[in-house]
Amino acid sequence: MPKDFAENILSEKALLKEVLDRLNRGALGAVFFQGPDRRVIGVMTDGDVRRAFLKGARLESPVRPFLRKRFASGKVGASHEENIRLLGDEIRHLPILDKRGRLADVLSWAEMWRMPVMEPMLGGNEMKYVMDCITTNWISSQGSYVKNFEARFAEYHKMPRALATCNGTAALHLALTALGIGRGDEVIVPDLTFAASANAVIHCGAKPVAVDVTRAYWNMDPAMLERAITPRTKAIMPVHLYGHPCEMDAIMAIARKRKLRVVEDCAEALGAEYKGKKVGTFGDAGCFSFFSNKVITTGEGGMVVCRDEDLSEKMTVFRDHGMRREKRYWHEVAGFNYRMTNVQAAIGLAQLEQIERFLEARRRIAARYAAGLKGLAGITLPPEMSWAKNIYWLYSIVVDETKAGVTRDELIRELAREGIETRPFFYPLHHQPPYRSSGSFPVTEGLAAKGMSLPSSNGIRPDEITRVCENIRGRIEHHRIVSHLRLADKTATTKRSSAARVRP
């Protein structure tokens, strides 16, 4: 499909405010200027505009003195590979010119290169263990890797039991079902969470009841939790969001006082700690996800850890169609097929062998982001309470438009134009059709509207983090300068109008 370059082209007689308007409307990050013969005579990017303002330009200033007239360009007729080779750290937007110097195409860095918000790191024994499954013909849920993975996972958490499942949502549903949560019951969940938390409750026939989160660390607010308890409440599902643990002492005290079950949703927090103890080990059950964007992955997959032998046995039966191991094809309950395959477990075991290296990498990533974004107006960095060890599953920030001069969504779009993938925070549960409810959730609503997560893969390079930080700083600086100039122009216009009114 031919590209439309109308947004990218201006006359050499344009003003700087017109360039800003084009860039803000999404003109692929660059504007090209044509002479009377339509030949491209100059280029301006966001950085060029900022430099012009720093040299004293105004919004009404003509662009001609600030045009970048010496610029790289590709050629029509050259191979695609030849043109792509011209792109790099210094050249992000490449005009492709025909023989007369007219714009024929634009290659953008973002089209050729993409920094994902998260990707798996498969550099250990994954291939070796998977090939062992294949060569031995043990690829289904029957096989030694499932048992080995469960044993190692339980050992890592200092828990007696762990059961592997086909995904993290199944782990939550399995735990709730085995705990007897059913029709007419209520389970309290945080309003700020991925939908799987609430879905697992609904699939039990129960009702998820959302409560607001804390401003300090973005997780379930114990005060709101206690107020939400009714005679129908049977369980609490604290979610350790974005890698930061919940305040488990307070939650467990409420659960004990009210005789409520606790199922921890640890999908995003494998390895996180509350007061030196790993999350997932406080409640009746702790549930984990191994989706491809998690700290360790099996592609899809999950795990439940627990202490109680009876609960473990119930979950084992429910996981395998309700069938008891000692009496094959005899079904005590209508269960589920929530088993993990041996191939998945092989990958999981190899990943778990690298867990400490992965967690150390995430701490380094967080430190580099913190240094790169430190002191930046309008940017709130992710929390880590004194009693918590945050694993920074995704490095997540909050953008305050009034101070940053740019909205979260504008920043997401700007980074996307540079090939940097981000993602917004989850929508509040109470806004979404399946979970809609009344009530007051001011903290969740504020975080959901302003929060975003930055690239956080285990293998992200330091220079890539620097690039993300520089782009964020650049956009905020750009908006700061533009806002200052617009205010100055408005003040000058007001003074001129006042002076005109008082002349005799």
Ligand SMILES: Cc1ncc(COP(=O)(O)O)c(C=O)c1O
The other form holds:
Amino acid sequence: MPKDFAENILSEKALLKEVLDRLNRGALGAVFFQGPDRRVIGVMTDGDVRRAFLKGARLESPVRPFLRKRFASGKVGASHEENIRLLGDEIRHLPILDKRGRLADVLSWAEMWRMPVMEPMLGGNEMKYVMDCITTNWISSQGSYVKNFEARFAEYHKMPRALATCNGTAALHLALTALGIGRGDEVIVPDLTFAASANAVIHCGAKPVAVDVTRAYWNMDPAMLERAITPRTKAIMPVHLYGHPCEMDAIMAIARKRKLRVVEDCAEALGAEYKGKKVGTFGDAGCFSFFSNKVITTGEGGMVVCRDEDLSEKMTVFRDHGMRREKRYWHEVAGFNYRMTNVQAAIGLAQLEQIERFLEARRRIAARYAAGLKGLAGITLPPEMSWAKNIYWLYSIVVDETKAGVTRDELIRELAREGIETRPFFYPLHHQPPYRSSGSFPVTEGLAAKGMSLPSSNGIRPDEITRVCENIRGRIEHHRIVSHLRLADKTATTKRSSAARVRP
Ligand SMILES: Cc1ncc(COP(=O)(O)O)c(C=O)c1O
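The structure above corresponds to the form predicted on its own; please give the structure of the form predicted in complex with the named molecule next.
Time for the whole complex; same chain goes first.
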């Protein structure tokens, strides 16, 4: 489909406020100016607009003195590769001109090169182990890699048992089912989480009861948890969100006092620690996800760790259609097929071999972001409590519009134009149809409206993090200058009109 550049083209007689308007409407981050013969004679990006304002321009100023008249351009007749090569750190938007110098196309850096929020890093033995599955014909859920992956995962957590599953939601459902959670029961979950936590509860026939999270570290608030307990409450599901652990001493004390089960949702926090102990090792069961955006991946996959042998045995039976291990094709319960394949486990094992390197990378990424965003008005960096080791699954920030001058959603849109993918926080559970409830969740509501996650892949380069930080800084600066100018213009207009009123 041909691209529509109407938003990107203005006359050289335009005013700066028109350029701003086009850029705000999403003109790919650059506006091109044409003379009377429609030849492109200049370019302005939002950086150019900002520099113009810093030199004293006003919203009503004509663009002409500020146009960038020397600019790179591609040619209609050139190959795509030749034109793309002209894009780079300095040139983010390349006009492609026809023989008469008129705009025929625009290539943008953002279209060519996107920085994802999270992508897997498969640089170890993944290929070798997968090839081994294929050459030996062991590609289903039988096979040594499943056993090996489970054993190494349990060892990593200093736990006696680990059961691999086909995904993280299945791991949660399996643990809850084997713990006897069912119809009429209530399970307390945080209001701020990925919905899979609550879905697993619903699929047991039970009811997820959402509680608010803390302002300090964005996870289940133990005080709210205690208040939400009713005679029907059977279990608690703390979710270690975005890589930060929950306050497990407080949660476990409540669970012991009220005789409740605890299933930890560690999907986003593999390797995170509470008081030096890994998440997933506090409750009755700890559940993990290996979806492709997680700390380690198997494509799709999950794991449950637990101490109790009986629980592990029940989960093993439920995982395999409810079939008794010692009596094949005899079903004591109606189970599920939640098995992990040998191919998934082969990838998982290779990934687990690299876990320390991945976790170190995550903390380095966090330190670079913290340095790059330090002191930015309206930006709150992710928490790390004194008792916590955050693994910064996704480096996540909170944007306060009143101080930053830009909303979270504007920032997401503007970074997307630069090829930087970000992600808003999850919607509060209680807003969504399957989990609607009428409680009070002010902290979740604030975070859900203002939180966003930045590109956080294990393999993200330092210069890419710098680019994200500079873009955020640039956007905030841009909005600050524009709102300052708008205010100054408004004050000048008010003064002019009141002066006109007092004239005889
Ligand atoms: C907090 C949380 N719980 C559960 C899940 C479910 O994991 P999966 O996608 O592997 O089913 C995810 C991730 O996707 C998650 O982020």
